[in-house]
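Given as structure tokens, the chain that follows is alone and in the form predicted on its own.
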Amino acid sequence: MIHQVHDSAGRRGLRQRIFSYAYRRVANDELLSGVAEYRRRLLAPLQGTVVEFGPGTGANLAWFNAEAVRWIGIEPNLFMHGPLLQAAAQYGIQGELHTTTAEATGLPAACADAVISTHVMCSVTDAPAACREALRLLRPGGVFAFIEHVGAPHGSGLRRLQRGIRPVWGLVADGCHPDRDLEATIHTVGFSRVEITPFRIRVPVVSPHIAGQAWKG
């Protein structure tokens, strides 16, 4: 069972509202090719307290073991909720949702095994917070596993499109920056090691990807 935090107002706003719609219809391994065998190898070993940025409708539940994880859920959008509580029903997972955000969580130091995001850092307003607060969150030697899409080579023609794009994509993504160079920016918050593969799926815009893991020393 979930246990329900609204440790904030949450965000029920309409551009929140229009992303679930678009997020149910598009969050699927089916789409993102490639992002499966991905979520396989960076969740299903996932043991004790494990907090997730941005679970959106709860994607990434169906990978855990269930009888290992304690999930502590960061959805700040209430339209997400809904579908996220079925999932976790559905799936027999154990924890908390919360409405606060992944730059502040609210959450207290070293609480955590693992933090994970799945094409949550394109969104958040501020992703080296982000970074940090997942740093922050992690017991000595926990991980923070990640799968996000990046931006396209500097002076690349996807780049300029990303960049051009960027406006109205994150008008109807709410918030998405198909542009942030988020490899770099988990190279630098403080993680102890950080071991990170690039690949791509078949979403033109968001084609770049990566998939990583980095450990709190």
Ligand SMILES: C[S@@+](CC[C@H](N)C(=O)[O-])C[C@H]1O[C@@H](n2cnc3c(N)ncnc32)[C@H](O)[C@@H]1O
Contents of the next structure:
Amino acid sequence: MIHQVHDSAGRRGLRQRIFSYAYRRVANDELLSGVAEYRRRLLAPLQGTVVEFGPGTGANLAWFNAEAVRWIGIEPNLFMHGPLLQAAAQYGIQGELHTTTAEATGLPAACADAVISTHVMCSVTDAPAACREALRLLRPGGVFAFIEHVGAPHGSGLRRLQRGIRPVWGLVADGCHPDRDLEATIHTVGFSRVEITPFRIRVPVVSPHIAGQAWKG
Ligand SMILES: C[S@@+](CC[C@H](N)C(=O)[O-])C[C@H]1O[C@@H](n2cnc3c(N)ncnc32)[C@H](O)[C@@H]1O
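Complement to the form predicted on its own: the form predicted in complex with this ligand:
Let's see the whole complex now, leading with the same chain.
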């Protein structure tokens, strides 16, 4: 059972409606092959209170141990909520769904054993602020687990393409930035230990990915 908390107006624009519709149809395990293995490795062992930034339609919910996790979703796109709640019911997930953002969740400090983010840091308005919020939410010893697409190496042709396509890409993908240097951001916000694995998927423009964990000391 998920308790819905309408703690902000959320987002209900045309851009969010179109992205929610398209994402449900396009972003499947086949397209994102390579990502599923990292979801399993990072999410299956989690226990306790898990805050998920931008859960979208619930792609991560199948990987949690529903018996061991109390889930708190932070999803501002109200058009995602229907399929997300359906997925939560399907996988027996208990917890809360908020309409706030990753940059300002409104949750108390040190409330989470884990914070997770998969394909979200590209879309948030302020990625460093969202990473600082993850750190604030974690109790000492807690872990931030992430799977994100990132900018290609500086000076590469792909990086130039990512930069050039950004305005159009952001319009069709609800604010997604294909060229963010997230790895550097995660290293600088104050986690005590960071482990990051780079990998690639076979999707043009957003093929460079990182998966990893960052701990609060
Ligand atoms: C590409 S989808 C990824 C959904 C899901 N995490 C997954 O792996 O399939 C990006 C999600 O981030 C959400 N999002 C965008 N900006 C956000 C913000 N500032 N705070 C929290 N979520 C945000 C979007 O509404 C969307 O659901």
